[in-house]
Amino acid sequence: MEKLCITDEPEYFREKRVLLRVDYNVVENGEIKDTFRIDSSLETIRKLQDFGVKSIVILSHSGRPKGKDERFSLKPVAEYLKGKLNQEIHFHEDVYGDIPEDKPLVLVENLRFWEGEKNDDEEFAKRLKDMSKSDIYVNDAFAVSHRKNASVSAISKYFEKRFAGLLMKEEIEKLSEIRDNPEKPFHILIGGAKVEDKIDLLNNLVDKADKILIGGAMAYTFLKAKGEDVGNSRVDSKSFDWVQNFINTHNDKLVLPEDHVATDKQVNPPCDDLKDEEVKETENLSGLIGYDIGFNTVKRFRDVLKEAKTIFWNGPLGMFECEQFECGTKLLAVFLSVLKDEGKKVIVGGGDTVAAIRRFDIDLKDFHFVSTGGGATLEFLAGKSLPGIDILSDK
């Protein structure tokens, strides 16, 4: 059933006060680490103002602070919004104090500074409504909609109508394209570290997919399950039995790495102490740790992906944060970024995947769609119910 979006009833917003939940989970150590999620919310803010709202009170969280912690304060976001929107932003630091009624645009401090947010507390949700004196609730925070937080879930009790913002609408529409009826051939390119995080996604999409290409650390669990020597590479032992069963059932769809960029050292980004001569490209991982796919694998993956009309990419193909192990992810990111011009749909999901694309200075607009979600994207594509979507009013 389709959810009610702000553009469905623009007149309803005139002279109303709006409580807008967004996802600005971007502040770390007092600095904005990436502006993608902030920029993705601006269209909804501008559209609400075009509708003639009286005020917009913006809610978000950032990080996992234990109580009030200035390292996770949203103050830098307020300054960034001021510059992007070219208007004053009132920064409201305490949810237990009411917001002045003469402030047309407000950003509230990190909601996770208060336990009520994380606990999906109804009284805390009511405080958010009372504090803002809001008439309408809008959720544009797809990336946190899999969480039962007060501003995403319990808040629904206090508003007659609950609208999706423009970003939320686009997330639902674009991700539904691949969850429900992807244009074929449909290929999945998946990486990252833990198989466990991708099991539900793969179980739900495997019958729709024509090929599943696996890189990143999770590839070594698959290779080991096929009886290959993966040296000292990371293996997800908790998911090993599931991987073996998945291979036995769907081996014809799987495309796995055939060569690797490896070293015999345990390394962590940014790998500054790793010498070039300590890194090798090899098909034999005996005694080594694989950190990236090799060039032959890149070529093979590209050849397979060329045949697709729809591609979902989630997870880097190697430890892209290190220059020595960025090549696989970089080459495939560049390759995928040009497919839009050929009429192909590449949908990207996952925070690390977006971080890799940004690191390589590739324009996110070069892809059919880039989701702001991490866990929310995976859960939506796995066919799970998301609280922040469920509470939205139906059309």
Second form
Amino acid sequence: MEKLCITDEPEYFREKRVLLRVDYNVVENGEIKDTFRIDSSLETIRKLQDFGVKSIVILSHSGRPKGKDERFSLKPVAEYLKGKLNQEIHFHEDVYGDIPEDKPLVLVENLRFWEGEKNDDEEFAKRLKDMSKSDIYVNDAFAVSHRKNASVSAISKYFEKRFAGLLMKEEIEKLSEIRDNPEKPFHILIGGAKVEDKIDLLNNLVDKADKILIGGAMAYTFLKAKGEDVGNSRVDSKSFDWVQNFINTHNDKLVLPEDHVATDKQVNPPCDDLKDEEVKETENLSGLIGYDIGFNTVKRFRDVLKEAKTIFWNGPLGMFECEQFECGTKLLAVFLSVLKDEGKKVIVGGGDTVAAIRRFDIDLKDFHFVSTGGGATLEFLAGKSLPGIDILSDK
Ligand code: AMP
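Having seen the form predicted on its own, please provide the structure of the form predicted in complex with ligand AMP.
Now the complete complex, all chains and molecules, led by this one.
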């Protein structure tokens, strides 16, 4: 990696005060909804402590609060960290107050409680440095590195050296493998609902990919553009022209669903009021809404994916939050999770994809790499430059 990582200069950290930006965007209604991102940050915290730092002040945002809002407070994260690290952690509620100097480990309240964070405000960034009296800045928040926020971007001007944490380093290295030089054959499995979000990624990776398998609601825009009757399934009309063009140029690479799990009414997770007899497995979507790929499609996808050495998977293959429509995503998640033992590299990205894997009780360690990012992962693979990475010092 060309960027400076904390392990490149361990001595530099001795007796220093570190400002560590992480992504703990995990709190919903006062509870931690998933610990993956917190767990992924622990190695960097432990490593910095091994280096003999004087203190670590941890910064993060969570959700989209409008001003101070207890439901988005990072307090539950402080409790969780305490247990995981088996250490006291001081919770600092107000960035406009200074942090007591004798606290070796500190978590600051949700930065999005203050306007300055989102506005990439230089004064706010300076306040973050001043309140912590920190000497060194470390960014381990890959998942927010696509946002021009004060603690990710403006803050850089106040530190001579800006280091990548261990998670940031791993994200950059593993995602670069597929962005720049994937071991072939390289297949992309893509799902989810919004075509628009994935256009730049597909444009950037299509020449490197051997096959692109499309499921989820996304697939209906592709099937419609191929002239098929998709009934009332979700179609992304804004992206329709792009999809048509993409099909014209890359049809030989595309693998689309051939059967579906569908119903005739509009549903929302968790679909509790949907009766079994209202759900059909079918090739014909006329008058119906497709919410999952059917079993023949699962089999076909598995056959195609078997040929790959490297696979990137982003997006659920159906509305996995409903039991009735989870099967396609579940069967493929299980299939992909055993490929590591065959020496194949499966890289997974995206918040919903990780949520699906967790729902099915599959161990994230069963994959070559699971990115903590959603939008950041897509932008990185789309070849865009990310502010939170750009500001890191070069080696
Ligand atoms: P995205 O944010 O674009 O990755 O979309 C993720 C969402 O797509 C999940 O919440 C799924 O429930 C939803 N989804 C996947 N397949 C379908 C489908 N066939 N119809 C409607 N929603 C779907």
